[in-house]
Amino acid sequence: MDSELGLVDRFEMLRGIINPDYFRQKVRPLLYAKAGNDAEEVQELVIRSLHNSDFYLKLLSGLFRRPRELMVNVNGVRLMPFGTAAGLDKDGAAMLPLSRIFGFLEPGTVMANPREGNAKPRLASADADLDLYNAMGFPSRGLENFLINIKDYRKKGGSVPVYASICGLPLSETDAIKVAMEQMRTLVQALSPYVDGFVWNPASPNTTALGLLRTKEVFRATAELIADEAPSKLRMVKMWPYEPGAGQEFTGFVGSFIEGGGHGVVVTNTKMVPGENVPSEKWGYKSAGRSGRFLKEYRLRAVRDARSAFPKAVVVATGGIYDGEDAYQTFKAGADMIEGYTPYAFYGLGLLNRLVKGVCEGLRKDGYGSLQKLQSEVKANAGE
């Protein structure tokens, strides 16, 4: 199968990254069927194809809108505050393409060594929902590899924060701890020089391992760690959905992180759902990680327990978020930021504008001359 596109279906790739329904209805269907129907392909297709466009994504970047109104002050680094969660670049391989759109970048999930995840298939679209489903198992090229990406991106002149997705991954129950902190030490102190900030990811439903560094005590010790490490950073966790009334365990978890050091919160991770109940005729994993818009009650859930509980705290908000109206209902909730996955691959980078409009609409027909003093009402009134 040829993985690269040619000239015409990049042209077309072009067009779908300024309008999202051209990528929705014509974009989307050219990239399944170049990639053999194979979700995970098209992704691989998608980044490889931004890899190689950065110059167009350059000439197309004075077609995002970055109103003056939108910028936020984040840990001491004012910013447009939409970006990519992990997952979307996991290798960083794209990283200067997508920063001409976005505001920051979350690559990763990146790993200490190259993994390959879990069986294949592990990344499933469900079209009439929106909505994808994985069981990806953080596969990653490594640390090495990253490190290639992220210092190449330095020097062609990134200046959009990245905020590196990692985790240290316990490899069997002896010592299991031991290793995945080591490892979480590699990550931090090579990293460091070149990131602006570090989430956590002890969330992921479909790596078993992690249950084990689901534990307060790791909780405060690994952010104790990445303070100790990488002390001028932006330091969170990612956290996984939670049903109504669990909100004491969750606020314990996220807690223990701040205690330890940590800035804030990424809520929320994808659902966890049986494998069965994947739409795909085979799955190689036993679970998957449901995400799309039906996560909106969970994101919403978290973002508004996680700002009454600490009100000083940096919250990133990510999870099914299709619409301008829902990104500023987040922005209310008490978000700093907003970051996607999900809805770009079934809308292109293109939606991006959207939820720009949306959010300035919403606040000019609320009367607040800015995002950051509609954050800073919601902050004030969550120490109340």
Ligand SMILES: Cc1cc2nc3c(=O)[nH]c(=O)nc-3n(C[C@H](O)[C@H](O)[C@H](O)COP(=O)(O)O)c2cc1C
Second form
Amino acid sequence: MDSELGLVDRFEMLRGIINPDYFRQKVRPLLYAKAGNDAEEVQELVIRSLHNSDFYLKLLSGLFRRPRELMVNVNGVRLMPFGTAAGLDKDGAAMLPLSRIFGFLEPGTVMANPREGNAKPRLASADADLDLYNAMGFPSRGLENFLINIKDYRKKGGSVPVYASICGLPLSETDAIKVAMEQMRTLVQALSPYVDGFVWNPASPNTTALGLLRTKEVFRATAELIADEAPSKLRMVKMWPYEPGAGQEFTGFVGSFIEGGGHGVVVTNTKMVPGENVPSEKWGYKSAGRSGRFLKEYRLRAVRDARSAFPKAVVVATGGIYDGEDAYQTFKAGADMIEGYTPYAFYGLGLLNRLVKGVCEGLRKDGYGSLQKLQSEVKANAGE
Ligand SMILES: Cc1cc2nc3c(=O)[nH]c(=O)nc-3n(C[C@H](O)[C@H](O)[C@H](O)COP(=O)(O)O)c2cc1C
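Could I have the structure of this protein in the form predicted in complex with the ligand, to go alongside the form predicted alone above?
The complete assembly is shown below, putting the previous chain first.
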């Protein structure tokens, strides 16, 4: 494991991967102490450690269950529908070790060019609420670096599906849409041979010029562009959370993306909140994207709305999925796949076993032989 972690720390990390409560109570404070109480440094330390721990993750993978009744087909690919959300592994530096555990990966958001993102501190943790606040501003080592990582992943036998989160980012309002589209084309063309699909993320709350991309015309045109360049790949759009009553606007955007050739939607991104809500004295931004437990109602609303408006679409759910019952209810609401970031930051990767167990229990209790059966029923009911 990472040279920055001593022998005892490494052992603790591994214990934390096995036991989520141990991770929460012992390993997380240990990582914070190592990283000088800097939430972003903790994140980087974990990714660096994972990067160097494939051997250990391979050994531990036997402890992670992949029950046959949970396997599903998505766009012709058979997978275990439990994955990592964008942001967790921004540059794809830990794809192989993560693939030892998860059923699919959503690395990124990958940008065409390297970017520093906003000044630090730009990530804060609210431990009591199990939430994170961020104003990262799309830091990315860029496409070239990601290509090295994804080629390495495939070369070493990485076989778990990868859906790259991507975005063309206009830096100013001049020619914003043209610039964004050109970058999207570059990203899709370069990554297509190595990934199973794309998630277009136009929804960073902290990046002003991106606002110009949030029109139905651009949603349709972006889906057309990806379909044109990558006709066999899964094509998704990541959406932001919305309050009750805004469902029509939401389905309007998603509908335009699907009309353009998209397959569906990932819900939900972080929720924009005022900077003064962030529990950090050093916070210098007037807003932040909040993620974690409170997103549950937003996630379930968006999953239900998407499923009822688009019975056949692919719906991927994220946003504070902390326990097995919640994971099961999310599938019942209409999700094809679930993914997470913040819950794993608080409880470690072992949390996945709890989600898997909870979904298996739910299926058994309700008399479904498999998750695919539940999903077929939910889709058939939505189409009536
Ligand atoms: C620090 C941080 C960075 C994130 N970066 C991205 C990103 O680059 N692209 C993206 O689409 N979502 C990003 N997200 C949003 C997550 O993918 C996810 O949608 C959101 O956090 C809600 O899910 P969760 O509660 O499981 O984290 C980020 C979230 C956090 C906390």
